[in-house]
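What follows is a single chain, given as structure tokens, in the form predicted on its own.
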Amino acid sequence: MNRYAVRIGSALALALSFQLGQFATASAAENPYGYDGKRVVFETLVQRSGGPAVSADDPGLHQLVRNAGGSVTWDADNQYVLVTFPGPTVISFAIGDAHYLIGSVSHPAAFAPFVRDGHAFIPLNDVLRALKLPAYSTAAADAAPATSTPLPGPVSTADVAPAPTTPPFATPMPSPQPDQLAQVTGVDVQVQPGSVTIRIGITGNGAYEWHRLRAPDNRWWIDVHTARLATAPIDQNGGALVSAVRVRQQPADTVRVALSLPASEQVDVAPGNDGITIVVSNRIVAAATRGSGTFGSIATANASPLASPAASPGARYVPSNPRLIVLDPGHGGSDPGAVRGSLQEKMVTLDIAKRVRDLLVDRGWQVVMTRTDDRDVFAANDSAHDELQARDDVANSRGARLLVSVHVNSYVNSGPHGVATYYYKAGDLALAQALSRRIASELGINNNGVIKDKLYVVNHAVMPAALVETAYISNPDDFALLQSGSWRQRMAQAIADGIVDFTESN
């Protein structure tokens, strides 16, 4: 995997082994925090070079937390600490990642969180900072308790209820000028045997950000930024699979689009010229707690940066070869992947692809690979970026009709299983869903759903592309599964059948 993307998982292990025998646990009891005229302890308190960390569980923090109508979640899967509260307003932070967001703005760490004996921990006085409150210190607990400006209590309206008129997380920015601002011309809200469609006409250009929250509370909602709602309010009924649609204006620049959904659905989100697509399916997944992109030109631009007509705003793609299918095994030659025993990733990347490329070939496809055997595709121990590049080059140069990557995923610890489907231009999306419901309905193996990411081979083609992590080698169970050449052969049925999908759709 290291030459497609830096997760926060691939680089952890080194930090944790460095990190893990340099705290010392604080005596809680003897230093409670003061909060508004109330003591607080912290129980699970270590101490480092840059201040106090405090595990996501700890009662005191949920109890602090709590006080100000909020609440605190530890996402394992996607390695995120979120503090919550309604409007709503997220503080996150991020396993390994010395800076915090609060809503979208970062904000630098006292030092990056990390994991100790399965449990998480932030830098306790970033927190505060975040909330507004005194730092942590042992003289300040011993003194008499602080008070502090109260913080707001719980929110009764639903998700998109107003903020307060000074938000009191946010920094302060100066509102943009009127003219400034995109419109958000109309919410349409179109519901499928299956999925829900709701499109958001935009006129301009812009940021938007999005976050959820997983169960109980199976709340999703997207803020698009610098905007105007030029509509009034909406309140929409999205049948089975999104029971409320919900669009306000906040503070004078950002319009919210909030979801209530029964369960936790697969949610996608492909920014356009002209607006922002979101499409909820009926398969509950473990995805991302929270994304963010452009809209408009700027998000074509983004999209596909390399010179080519294809890639021009606006433009749709149109292969100047449509009956060849590109596919790319991961790594190879130099760069064995993930490794685990004597299993590679690079051989099962390879073994995989060729048995799609033979299931394409009988349906009457042509079919390029980015390697027929176990080499690099530009030079042995070259560069990433020249790698890569030279990957997304046999697509780009012979106008295929689509690319498809096919990797194994690993992570640092054994917890992580099941396969994951990556795009990130707009047109890669289709792609990605529909390769992710054939591997979903085929093969029965956990789905961590579609996930948008900018990795470089799916970045780079001017084409629509996707990259498929089969399986997790780290993990016991996945790790069975490749090494079974009948399950190689269900995954490589999957994979092509979701290609013909696409292409009979699109």
Given for the second form:
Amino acid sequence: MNRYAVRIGSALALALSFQLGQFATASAAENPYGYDGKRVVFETLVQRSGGPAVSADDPGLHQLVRNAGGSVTWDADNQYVLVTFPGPTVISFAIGDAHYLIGSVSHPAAFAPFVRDGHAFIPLNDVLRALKLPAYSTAAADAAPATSTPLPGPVSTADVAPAPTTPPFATPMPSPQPDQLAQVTGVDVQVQPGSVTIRIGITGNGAYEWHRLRAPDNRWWIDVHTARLATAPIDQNGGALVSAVRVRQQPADTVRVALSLPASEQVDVAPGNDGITIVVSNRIVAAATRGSGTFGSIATANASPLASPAASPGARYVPSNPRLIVLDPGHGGSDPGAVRGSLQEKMVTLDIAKRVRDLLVDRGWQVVMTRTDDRDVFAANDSAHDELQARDDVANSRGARLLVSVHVNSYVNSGPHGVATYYYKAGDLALAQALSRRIASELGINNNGVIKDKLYVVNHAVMPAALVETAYISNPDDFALLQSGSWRQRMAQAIADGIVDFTESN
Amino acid sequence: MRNSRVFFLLALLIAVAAIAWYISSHRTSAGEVTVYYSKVDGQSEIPWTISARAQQPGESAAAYAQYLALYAASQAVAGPPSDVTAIRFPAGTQVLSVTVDGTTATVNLSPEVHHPGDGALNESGEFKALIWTMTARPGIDAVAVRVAGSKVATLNGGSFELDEPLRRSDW
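Given the form predicted on its own above, what does the protein look like in the form predicted together with its partner chain?
Every component of the complex follows; first up is the chain already shown.
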């Protein structure tokens, strides 16, 4: 009875949302957008929970961007939309990624761009925000009088880094209000013989999804969307079956419940009116490794017994963000890495990675760095496992195309010198080779070639990954190179070229 | 008279054979282990054959194999003679224990193995030497590493992964 009630409720909710979507589309199409005495009609607007979405081939969008001296490109093969301006400044949206880039600076998007009937839809107000134009709203547009806001040129990277605390427009962005978000109120862990029951208390309705990270990593993530963590971050022990239960607020209104399991166990996730119940048991059955559903008064659930592509070591990796490159500057914060005199590995790796980022962004790539300043990625003085996994998480959670980690080598004497490129998984080899080829051809440094090695960051990245040990800080000649800004620029150029080479042939 | 002489020689021959069999079956034979050290190129190993003590009277084969495993691990961690260029474990690193369960040997190292600042060359070379050495022992094909009795993901500040048993195929 209850199950039928849930299904009927879900159907009604879906039907209602469909009707609202249709209404919003019609309403938006009838309301032009005004700026600087001009009017633009967006013909393809659809309303999403985070705000209006516009197709990348909408004539109104093209007119708006063209007036600012730019252009819009939708690359269906690589699943990204670029809004480019002379300079160059590139605003980059990737399908499925709830972040977009202006130059090299990442910003949270109102919602993840999506594809419908072959057309890519992007958050309109994020584009307008980047152009420093007022946000679009049907109510404001209905009033018709065009605003006197001048149409500025494209913003530069410097203009938006860091993101302004006060939006340069009067109309607030249509992001979910705090009172519209579900509230994660707490976690209750009950340990029984042979099982652990974890109840996530949630008020309100919403959606969730869960999956196991790539084997052999035996962590499970349950992401509660459009939700706020109403308590302090939670860390609990779940007995012998669950070594840790962690609850954290993530960006984009997501609360993540992370379970660490010391051994392979069955995990069941079931939604209810007041939250989500997770049961971890040591039954030996064919268990699901991912699923999704809704909670609250519209509770539904589904789970897949099929492992995700990332969970199958032999499966070819398909990035959800094929235009996204993740760069990992080694060490940082409480961990200086190798040190010689005043030169610290963590600062050299950060400098080189930033240079690589800038080079790739200039070529239109999205780039996310695991850190952009001198800090630990997970926490100060954390364990090596937490720190390294946090770096992999940056790439894994975004579905990046590839990951490159930048390091500086060290040895107990001054003998060894030169660069080496490390890989581990079979899918890493081509990337490591591409990097090594470019480094060998573009730098006069001794090239120790491509080496297979079980390095944590490389092994636990679900995508092709490689680690470049750029030079030996322990060798006097290499030490001099590492101190040279021009040499670091050449190294960055070689790494960027190697990355592009890899993407063009894989 | 002639028959008694033949009988005596035959008895003497049998006695000599019995004594020879007894001596050979109870003699302690000197042992040896093969230890690998990693060259500084990070790509190749130097195999060394090192003498070990002989199996002692009354010492079981299992106990002697256990001794050889500990001895081999200790030699790999100690490194070659000082005039040989090779990648070495950090000074002071010791093997606290070696246990063998099935085909996996667990090597417990002292905390001195943590040496922040070591690069990939050092860490990879150290453990490559240890894993090559241990998997040269009969019946061992994987090596689990512990530090002061605990499982670790990597060494402090390092990046070489240690939380799962290592095999030669990891290189």
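Numbering follows the first chain given and starts at 1. Take the two forms, find the largest set of C-alpha atoms that superpose within 1.5 Å, and that set is the rigid core. Just so we're clear, the structure is a prediction, and the values are computed from it rather than from any experiment.
*Against the rigid core, is the Cα displacement of residue 274 between these two forms at least 2 Å?*
Comparing forms between these two forms, the residue 274 CA shifts at least 2 Å.
*asked:* Given a core-based superposition, decide whether the C-alpha of residue 441 shifts by 2 Å or more between these two forms.
replied: No, the C-alpha moves less than 2 Å.
*Yes/no, residue 121 Cα shift of 2 Å or more between these two forms with rigid core fixed*: Indeed, residue 121 is displaced by 2 Å or more.
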